[in-house]
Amino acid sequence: MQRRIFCATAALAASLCLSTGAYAQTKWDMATAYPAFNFHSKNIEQFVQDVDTATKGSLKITPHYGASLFKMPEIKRAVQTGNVQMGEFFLVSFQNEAQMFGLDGLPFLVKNYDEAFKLYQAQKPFLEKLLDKQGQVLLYAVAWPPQSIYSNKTIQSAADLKGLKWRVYSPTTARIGELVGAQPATIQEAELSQALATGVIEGLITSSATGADNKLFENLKHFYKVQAWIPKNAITVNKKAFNALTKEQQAAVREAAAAAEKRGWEASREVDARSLKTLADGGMSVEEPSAQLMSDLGKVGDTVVKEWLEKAGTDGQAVLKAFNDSK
């Protein structure tokens, strides 16, 4: 009997500890420098929910908008020491770490999203290697639409662009203001807007949706579609919070990811010819730039991108050439 009450006891225990296992919930917490209404953060959102049911509820992940979590140039590093699980985090923000991550800031390397998304393809084995190394997983990248000149007076050339306090977030836009002359200032995009009030940059490169965001139409005449560049935003997992999952999680994760990629690259079209109307709308001066500036910006590309090939040495060249090869 009493073998019998022992075996019972034993079969119900287990029974519960499958039931408990059964619904055992993982939670993850994501952190992410932009605002909530930014189509980057609606992506996200989307992501966070197709996770949700797909993993029918056994994988939450809570969004931290706003830098709320960790400022932007926080958000890799936490992400890799496994402070926050997920992250987003803008790559060439980190090209002093490797070359590799600024290769999509580099001027005129690309001129529409068709060959932003071919150099991205190129890059992806190189970023996943780089990303593994340092404990992370990349799941996803979309990109912005084309970083333009915005600045409070007329430029005409590069000429017009030196003694200009320009705002800069990469090794590449610093490199580009000590080229034409003018007056870098690191300000992140939260700062924007009090950093353009107090006079403390008068000009910046940024996207059309950056600019629409932030009202620099407030503050700011000028815009020049220069479409210098089209850079990304990375959406890594630690790599240990990861391997952790199901491999059923895992896939979901992956899943979701390739859907949130395609999703935000098409979103990035659309923002891009709606935040240039409301730029204009803002009675911003929405211009083409003269041939001169072209010229001139493209001089300083080449030795930008010169410059890059130097110190990204044999993947630097092997990355170029595949996406050279693609075209």
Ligand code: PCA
Second form
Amino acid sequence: MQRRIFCATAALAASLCLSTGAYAQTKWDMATAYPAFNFHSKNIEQFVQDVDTATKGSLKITPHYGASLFKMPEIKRAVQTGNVQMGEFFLVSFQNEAQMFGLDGLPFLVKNYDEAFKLYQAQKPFLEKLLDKQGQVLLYAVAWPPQSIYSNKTIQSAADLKGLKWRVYSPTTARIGELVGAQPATIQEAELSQALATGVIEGLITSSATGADNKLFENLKHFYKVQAWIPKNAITVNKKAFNALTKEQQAAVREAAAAAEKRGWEASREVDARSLKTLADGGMSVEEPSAQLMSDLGKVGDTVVKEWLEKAGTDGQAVLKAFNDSK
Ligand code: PCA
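Write the structure block of the form predicted together with this ligand for the protein whose form predicted on its own appears above.
Everything in the complex follows now, all chains and molecules, and the chain you saw is the first one.
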């Protein structure tokens, strides 16, 4: 009798253990630098929900928007060291670490989203390898809308950019600023509005989306649709954190990431169209660039790409060849 009770108790304990095991929850924090209403952030929100559903609540990811956990330049390292499990960062800002990170910030390599996606496919194996060495797994990457020029004054040629206080976010934008004789200043997107309001900057190159998100028309009156490049945000996870998941959870994360990537690229196109309208409605003059400006920028672009290739070595040549072959 006593023995039976003991067995029953042990069985109950075992089943309790099993059920607690099954409900064990993994919690991840995710650092992002952009406001919750930005299209990348909304995409992340959906990704987090998809992961929650697919893992039956066993993996909970909490996004922290608006650089509230880490500033954008710190996010990549925070993921690498495990200070945060997941993060989103702007790839081209990290070009000094590895030239490959700056590929999608090179002027006039791509003409549109389709080409930008092809460039990404050529770049992806390199990105995965680099990030793996830095202790993280690339989950997905999504393009910002094409990058165009905002200014407080009329810009008809590169000469008009001379002396302009020029906001930069990457080695390439800094180099372009230098080549046209502007005054480059590194400002994070989270500090953009303040920098404009206080006159720290007078012009920049960024997307229609960032212009609309930050109501750039309140301080700048001109937008020139030069569409110089289509750069991406990368979403990565700390490798140890990823490897600690069950195989099922890993598959769920991968699947949600693939869906987020697809959704994000589609959203980017829609957001571009919508944001251009927001800029115009806000009183900004949204213009096609002059032929002179495009030809001047084309020359600057050639220099920048040539310099990049010199630094990027054989990987740089290989990635451009892969891209050109895929076009
Ligand atoms: N907005 C971000 C990155 C690229 C973009 O369109 C920024 O300006 O910082």
